[in-house]
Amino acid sequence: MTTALITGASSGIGAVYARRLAVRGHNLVLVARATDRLNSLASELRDAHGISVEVITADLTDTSQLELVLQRLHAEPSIDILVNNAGAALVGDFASADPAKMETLLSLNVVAPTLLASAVLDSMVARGNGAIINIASVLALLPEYSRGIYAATKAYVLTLSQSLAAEVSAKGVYVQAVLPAATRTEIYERAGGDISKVPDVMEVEALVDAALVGFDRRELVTIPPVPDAAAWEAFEHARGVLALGFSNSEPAARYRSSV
């Protein structure tokens, strides 16, 4: 039996991933701050599916608590699937944001998933198999739709996933970036927002089930609400066309005159 470690597993997307992976027969390591919720979910899944479930209470913005999770990623039994799901939002403009709150958000949304992926990668490459699922956001592609730094943190997660896949996919490690749009989780309430004012909200179970279809298909980028795969393919093609100009040793003709 393989083992999956899920961050942010006490509610929302992480909890649904735990339930779905338990159904598939994976042993689990559940990580979050809410000990009571984690223990309740762990008991439920052990009883329902006869799997092993470990619980690690950790605030991933705290260096010493993050270290506990990093140590588990280096330990046995080895982690076969890492679900980098823990994340938060920050409501408000960049200009008025509290620097301390921005630093905390960067710690959770950027630093933690980077270090967790780094901790698990060596053993995956050595075995020639493993998977890393990074939960990003469609705002990674639409930064102008989101004030502050949240979209930038999710753009980092997407870019990390793409560059990591280019590095390790040939070595047997699968990397998937999942880009949810508005999804009914506690992230809005925790950030001080109101989800009732958000249109077209996807239910979290539907989001995770779609993401797992993409996982089974070995997609690099999975965007559950987008109906036509050709839209993403066209975006990727346009990116490739743009990249053709990057190797020019002289500025393009359009930059040779200020007129």
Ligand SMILES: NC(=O)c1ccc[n+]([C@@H]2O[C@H](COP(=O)([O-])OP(=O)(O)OC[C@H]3O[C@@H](n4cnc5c(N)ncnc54)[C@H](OP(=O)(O)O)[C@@H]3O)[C@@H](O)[C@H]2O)c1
The other form holds:
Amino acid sequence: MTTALITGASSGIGAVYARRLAVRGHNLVLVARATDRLNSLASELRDAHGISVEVITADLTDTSQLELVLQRLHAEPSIDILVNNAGAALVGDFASADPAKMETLLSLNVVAPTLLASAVLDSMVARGNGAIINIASVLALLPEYSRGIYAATKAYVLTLSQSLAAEVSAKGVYVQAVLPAATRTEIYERAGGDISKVPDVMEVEALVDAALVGFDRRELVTIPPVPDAAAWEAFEHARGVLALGFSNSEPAARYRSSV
Ligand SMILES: NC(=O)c1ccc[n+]([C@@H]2O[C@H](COP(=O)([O-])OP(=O)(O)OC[C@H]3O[C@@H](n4cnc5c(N)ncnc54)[C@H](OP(=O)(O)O)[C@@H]3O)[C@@H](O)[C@H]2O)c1
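Having looked at the form predicted on its own, could you now put up the form predicted in complex with this ligand?
Below, the chain from earlier opens the complete complex, with every other chain and molecule after it.
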């Protein structure tokens, strides 16, 4: 049996990952702040699937509590699948954002998944297998649609996933970035928003099931609501065309004149 560690498993996308990975027979380590919710999910999944489920209560924005989770990642049994899911949003624009709240969001959405991935990577590479699932957002590709720093945190998660995959996929470690669009979870209400004002909301079970289809196909980037895979391929092709220009040692002709 393999072991999956899921952050943010107490609700929403993370709780559905826990249920789905339990059905697949993985032992689980569930991480979040709400101990009661984690314990209740853990006992349900132990009873239903005969798997082992550990619970770690941790606020991932707190350095010493994050350290506890990092220690678990280094311990035995080793982690085969890391689901970097815990995250939050901040409503409101950048100009009026509270710097302390922005720093907390960066700790949760950027620093924690980075250090957690770092903690599992060495042993995954040494074993020649393992998987890291990073929950980003379609806003990583659509920053103008969202105010404040949330989209930037998710662009970081996408870029980290792409860069990590380039580094470790040949060493047997699979990295997936999942980009949900609006999905029915608690994230809106927690951030002071109102999900009833959001059009075209995907149900959370549908989102995770689709993401797991992408996982089984070993996709690097999975965007469940996009109907045509060719749209993503065209986007990646355009990126490749743009990159052809990065290796010139001289500025492009249009920048050699001030008019
Ligand atoms: N729902 C969407 O529309 C949507 C769209 C794109 C991307 N996403 C991404 O999906 C991921 C999961 O969010 P969700 O939509 O499922 O929202 P959610 O229902 O609010 O779940 C967030 C999870 O993160 C945990 N969490 C929050 N703050 C934490 C902290 N300081 N330390 C540890 N755990 C913390 C929460 O548990 P506790 O409160 O118990 O700690 C909860 O389990 C996030 O990364 C989010 O950015 C969501």
